[in-house]
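What follows is a single chain, given as structure tokens, in the form predicted on its own.
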Amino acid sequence: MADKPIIDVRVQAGPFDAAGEAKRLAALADVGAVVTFTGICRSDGGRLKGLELEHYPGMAEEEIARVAGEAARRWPIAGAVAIHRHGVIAAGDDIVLVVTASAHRAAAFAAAEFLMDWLKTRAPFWKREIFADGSAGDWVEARAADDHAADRWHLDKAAE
């Protein structure tokens, strides 16, 4: 396994290639497991046409990279990719991608879940619903369930 894991963080408007990103990490030395998570914009039973996502450029990437680095310190991963889209995302389109690679599946699964839980609660993104009729809703509040999911990892406050 590489001495230093590959950490690749991107915030972009356009779509991403989940299979290509997984294949890229699978090619790293001594990788025996690749875990891929893709978050998809829900239509909420046809109620939503999509979501509008905004972020602080630079700050969002920095925060995601910090959390990915924390994942690399906690588990022996060879690499991690985190891609988050911004702008208007149509229902059914991909929003976020997390890929982790390790010699063994347990580390790859744990690192991916940790990264996704913290990305969901710490990365500075704001989202607004776009209803099926095209009108915009209010900005969506953070969900307590997401905070509880992140809390179970006990992120070191000193690392913040």
The other form holds:
Amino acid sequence: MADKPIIDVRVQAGPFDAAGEAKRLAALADVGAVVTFTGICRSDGGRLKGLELEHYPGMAEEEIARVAGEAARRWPIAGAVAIHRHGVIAAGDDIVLVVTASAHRAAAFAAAEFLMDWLKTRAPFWKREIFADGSAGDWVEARAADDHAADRWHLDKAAE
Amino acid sequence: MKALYFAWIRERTGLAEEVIEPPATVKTAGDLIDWLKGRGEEFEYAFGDEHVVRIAIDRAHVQRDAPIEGAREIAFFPPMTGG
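Now that the form predicted on its own has been shown, please provide the structure of the form predicted in complex with the partner chain.
Below is the whole assembly, all chains and molecules, this chain first.
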């Protein structure tokens, strides 16, 4: 995999086309595995109408690009796409997409998981619940489990 | 420099962003938080749970001991909950 990997990062309000993005990466040279992860807004058993996602414009894109670049340094991937939505997301709709492509599945799986773990704990996005009646709910608290998931990749704290 | 506040820190301060001019004695991001807390009840409330506040200088994550000299933009926010 001599070519420089394709890295595509987008932060947008509108929906994305997961199948189309996967197809695009699958068409790259020497790709034998494509992993696609889609994060979806839960209704939490009907309690929520959706979520409102606030982000830090500029830093959100830069941070996800940094994470994707780090994934490309760690694993021999041909390409990675990461798309994160902001604004009001209705329950059942997509929030985040990560697609990774590589010659073999191990690198594609690992890079995708790394991207999601790091994105959840490093990219500046904050979720707030919107209750079923449309009223504003609480800010979602960061989960220790997400920090632990990110910690296992031994992130370089000095680079922070 | 420009100060940005996000999520519940924004709501507590009542500001999304402002231009601040801290005195020369304020050298680190941590000093700046202490200085901001002295500006009024809403800032004391916003930064009261100080250990959870995350900081970015010019869009890069930093710790409290990071120097603020030369910074154009400093942002304060709760732990991220994207994904």
